[in-house]
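Only one chain is shown below, in structure tokens, and it's the form predicted on its own.
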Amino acid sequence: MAERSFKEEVEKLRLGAGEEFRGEGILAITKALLESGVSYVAGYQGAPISHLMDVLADANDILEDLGVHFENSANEATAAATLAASVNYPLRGAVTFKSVVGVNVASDALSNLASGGVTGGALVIIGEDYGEGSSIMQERVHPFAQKSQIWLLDPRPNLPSIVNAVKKGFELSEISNTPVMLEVRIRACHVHGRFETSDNVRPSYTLRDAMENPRRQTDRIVLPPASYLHEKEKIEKRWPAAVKFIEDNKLNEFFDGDLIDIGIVMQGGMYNTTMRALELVGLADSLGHSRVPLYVMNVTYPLIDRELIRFAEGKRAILIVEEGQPEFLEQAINTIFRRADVQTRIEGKGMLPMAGEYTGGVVRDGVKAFARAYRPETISDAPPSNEGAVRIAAAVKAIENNVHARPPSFCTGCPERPIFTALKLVERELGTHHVSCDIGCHLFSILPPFNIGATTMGYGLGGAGAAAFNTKSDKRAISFVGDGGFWHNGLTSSIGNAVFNKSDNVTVIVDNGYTSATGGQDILSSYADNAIRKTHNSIEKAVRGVGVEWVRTLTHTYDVAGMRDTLREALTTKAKGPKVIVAQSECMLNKQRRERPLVNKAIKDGNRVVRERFGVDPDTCTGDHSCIRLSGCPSLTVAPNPDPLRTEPVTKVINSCVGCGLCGEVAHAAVLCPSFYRASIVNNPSGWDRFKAKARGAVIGFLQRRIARRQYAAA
């Protein structure tokens, strides 16, 4: 069950010609994708491109009706090895994955494609993920593209620019034989706008053409000599095909100014930031319109010498605008005008910092240097105003001593906090260990207040990054991997692989039903029916399958005792070989999705309805806050302690709370103090439900009372 649904929006993918799309770029591309007359769609979810995946499942109707096939992939060298199917072919193919770690990962099957070329159309949607809003580490796709001579394209981030990014991909893929990279970072995958549609093209070759007048070609097969002829071929005939295609068609764009004796060259997708950094000084207005020349590259590999050339004519300097490190474009440029001996200037990280999001404020203050450096008339030499950063200064000064930080942290109700509550138990009667961690939203469990966790690897590879530690000593090393990342590779780069090596060390599964981390997509052991997916499969039996002989199932996570007892007993036991733990319930926020609007229209519907919640006694509750440190759940805070007597915050369960039970269970199994209780809400009771709460109010009543005459008769 993925975080959203889709299903109203695809409707938008039946336009026909001359219709106008209005919606999100996610859903431009995919109708993008209906309009070029692709065969088969595949692909693994992930940021910033885990949308993309779920349009396509939604839309999967309308793909039918066109004979278009779509997959979701196991992972990334999937769906990259799908566009075999376009290597003899003249089947369009596309491919989506999140950018640097899913090219990692499919660089195997990627750069066999690009060594010995396709014939029909194969483009690979990147989702770029670099920045402040990334989610892994800080690197680009752009020397991947340029290892395997993957064409790359960076089209400006609105609907028509990126549109025709899609189309005119798959034409470039085929006039030169190359797969072709389509490059989108967040904000271009979720950017709204419009653009004339075209109608949907069914593909006059299919895919049954394919099966049924099968075709080889050696020559397209890596192996030798044919590999080596490869190489040829991409210097001699594919390289300049795609250098005439891109010029013939004018896929990067020029965009003239009066400030004829300077100009800015940019990555398509830094268009917008830039164009809103001229307008803040004063060197653009708000519809677009530049006094600085512009060149704008939607693509940005490879580079087309003539076009840089013809821009750099007549200026004393160029700006390079080139997020990320190092400066591949710019050092490429610079090799370009030294052969051509262009004598312009070339400026670009000496006056743009070297790594991190280019913001509009950076943008900014590097528009600004050049342009003071250059043209210091079209700069005001009034000094920058500090207004903003006073502001922001006393802002900082007026909360930092009244909001805590909060690190980022499981979902209220997570399945996935008590197993790492168990492990802070275990690790009091056994002592710390050394814990590998992996991709997902367990990895959470390395911030406060659980503190767990030295390393993490990849996607999958919790138990591959213990393996050194597969080593004589009175203590196991312990690791975690995702349901997601187990069936994405952890089955054979950790399980199979401490299988084979006699690893005694513990791995523990976390199943909680989906590729939670990436949006709650399905994945093969998913407990939901899935009309098009079979879901249901066992990892146990997967983990047994591979040679694994010791396997627990918790089937409820939320029993932070047996969930102790037996990581205890992994730790602990005699038995050889690995240890595998799998610890399975549904993520909470899929729970909800699900179970909430049903629960709301019961209650709207008149019917009754018992919902549990979980509260603290103030007069019971210690002040210790144990059960925070051990929990960590949103739902628990401090309040004001109500004994006049006492002056320590007392616990409190605020109205977040999901009614899991974790925090009672923490109590019980740490031995904590009781004074965690549940209540049962009950929406439309019945009469019964009524004559129960009177009776128990009348024998809660007289007992207060009694307890009060017996406090005064002994004052």
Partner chain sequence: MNAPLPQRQRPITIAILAMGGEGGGVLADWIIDLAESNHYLAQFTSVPGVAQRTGATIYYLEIYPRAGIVDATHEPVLALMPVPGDVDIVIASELMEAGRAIQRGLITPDRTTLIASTNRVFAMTEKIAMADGRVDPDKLIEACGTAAKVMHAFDMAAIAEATGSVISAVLFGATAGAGVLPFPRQAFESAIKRGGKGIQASLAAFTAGFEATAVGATTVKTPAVNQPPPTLDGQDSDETPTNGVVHRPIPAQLLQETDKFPAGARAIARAGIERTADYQGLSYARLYLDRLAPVASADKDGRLIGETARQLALGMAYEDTIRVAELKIRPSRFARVREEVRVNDGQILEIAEFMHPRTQEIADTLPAPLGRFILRTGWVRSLMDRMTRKGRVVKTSSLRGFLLLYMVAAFKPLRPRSLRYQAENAYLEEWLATVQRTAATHYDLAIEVAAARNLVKGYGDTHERGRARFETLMALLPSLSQRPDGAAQLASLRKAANNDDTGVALDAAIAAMKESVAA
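Numbering follows the first chain given and starts at 1. All of these numbers come straight from a predicted model, not from anything done at the bench. Heads up, when I say rigid core I mean the largest set of C-alphas that superpose within 1.5 Å between the two forms. What changes on going to the form predicted together with the partner chain:
- Core-superposed comparison between the two forms: the CA of Leu66 stays below a 2 Å shift.
- Taking 2 Å as the criterion, Arg310 does not count as shifted between the two forms: its C-alpha moves by less than this amount when the rigid core is aligned.
- Superposed on the core, the two forms barely differ at Leu223: its CA moves less than 2 Å between the two forms.
Previous: the form predicted on its own; requested now: the form predicted together with the partner chain:
If you are looking for partners or other molecules, they are not here, because only the chain is given.
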């Protein structure tokens, strides 16, 4: 069960011709797929297209009604290989994953797909995760498209443009026998907007038709000599076909302006930001009228030489707004102009930064620099108000060091946190170790308060990242792999590799039942039942299956002492071969989402329900905050010390505590202060509960009055 449910919103996928769709980008993309007559969709989750996978899962009924097949791929390579169905058959297929990591994993399949080419339209929807909030390395997808010759669409970030790109993308793919990538930036994936819908289209040729009438064309298979011919065909046939289609269908857009001797060329995805930048320097209004002529490349590969040359006609200079590096577009346009002997100056990375996100402020400054260089009279450089600048400077100075970073971290009650608490405790005994991390929520261990972990080499590669440390040593390396990464490829890359190479290292597989970091999607080992997938496949069995002998499964990660002892044993045992610990407890975010409504209902219905939460007694808390350093739970915070003699803030547990129990376990295992208590609140107590409470209350109350009477206090 995914973190976010789209059950209600997917009803919008049923809208027919002429109706208005209002909603999020990813939902609009799904609608566009259905309107395009797609036969199958597949993918692997990851921001920003996790929700696209969730939408598809929640829309499975609608998809089945239309005869569309949906797969949750094992990883991005699987997703890309799924497109093989479009090689021999006129089937439209779409797959989706996140850039650039998804493309990295998928690139083997993508290369093979692109070499042979496709018959049915093949669309790869890339969720671009570049800039603010991104969780991955900052790289471009562009060179992947270039090297494999896959066309790359980068539409303007509004719903009508994105929907149009999906539809035209399929046509382009079919006409040029080439797979097409559709790049959608993170904010566009989540943008709330509108577009006019058409009817959904049922695929005319189905997967079943193909399976019952199999076809093969040996010249489409990547094997010599066909592969040499593919390379030629790409240039001689597929490229010109694509260029013609893009020109005929006006996929790239020209916008006129009165400053005809300059112009701006941009990636489609940069359009809104560039328009706002122009507006802010007085060269456009908010309704899309620009004084500077614009050439918007909704297709960033291939480039259309003729269009670029036409745009440059009569222009002294153009500015290229191209996010990311290297500046592939700028280089290519320079080459095009040189070959055609076009004299227009090309500005780009000289006026805009080479690297980093092109935010509104950055583009505004670049556009301003460009206008000032070529049409200085058009920008009125009103001196910024002095008073304003002074005030801002004063404010910024006042908050110096008073604004701390707030990176994401483990949620309240997260079952992964105690694993790292235990590791910290083991390190107190055995010293620090080299720790290789993976991708997933567990990577938050590298941040305070845990500060654990040295590298992360990719999804499922936690164990692989420690592979070299496989030599005689007094300490073992520790790696982490999540359940998501484990099934993605970790079973072979991390575990199988360690077995085969006779590694002695320790691998902790964090099994919380979902790919939690991407939004809580189900995987092979999920404990939940899933109507359309087979879950409940044991990680331990898989690990033993590839030859690990030392495996320990802990089914309650909150048992810090147990976890600590198991880690200690794994790090010190004489047993040979890899040591694998499967640390198993359900993701709290998902658990709460599942259980909270049930609990609330039970209480409402008058059933006996016990809720637990933790608390700290401020009068025994010393304000040392060891407990927070060993836990970092968001429900654990500090509060002013009520004791007039003490100044350090005390630890406080806020009401969002879900009573996971870690606080108590830590207090015990690390021998902290005796300040933690667990409060059990009995809702709708039974008669017996009430009787017990009354009886106890009588005795305890009597003794307490006695205690109070003896206590000294100022009158």
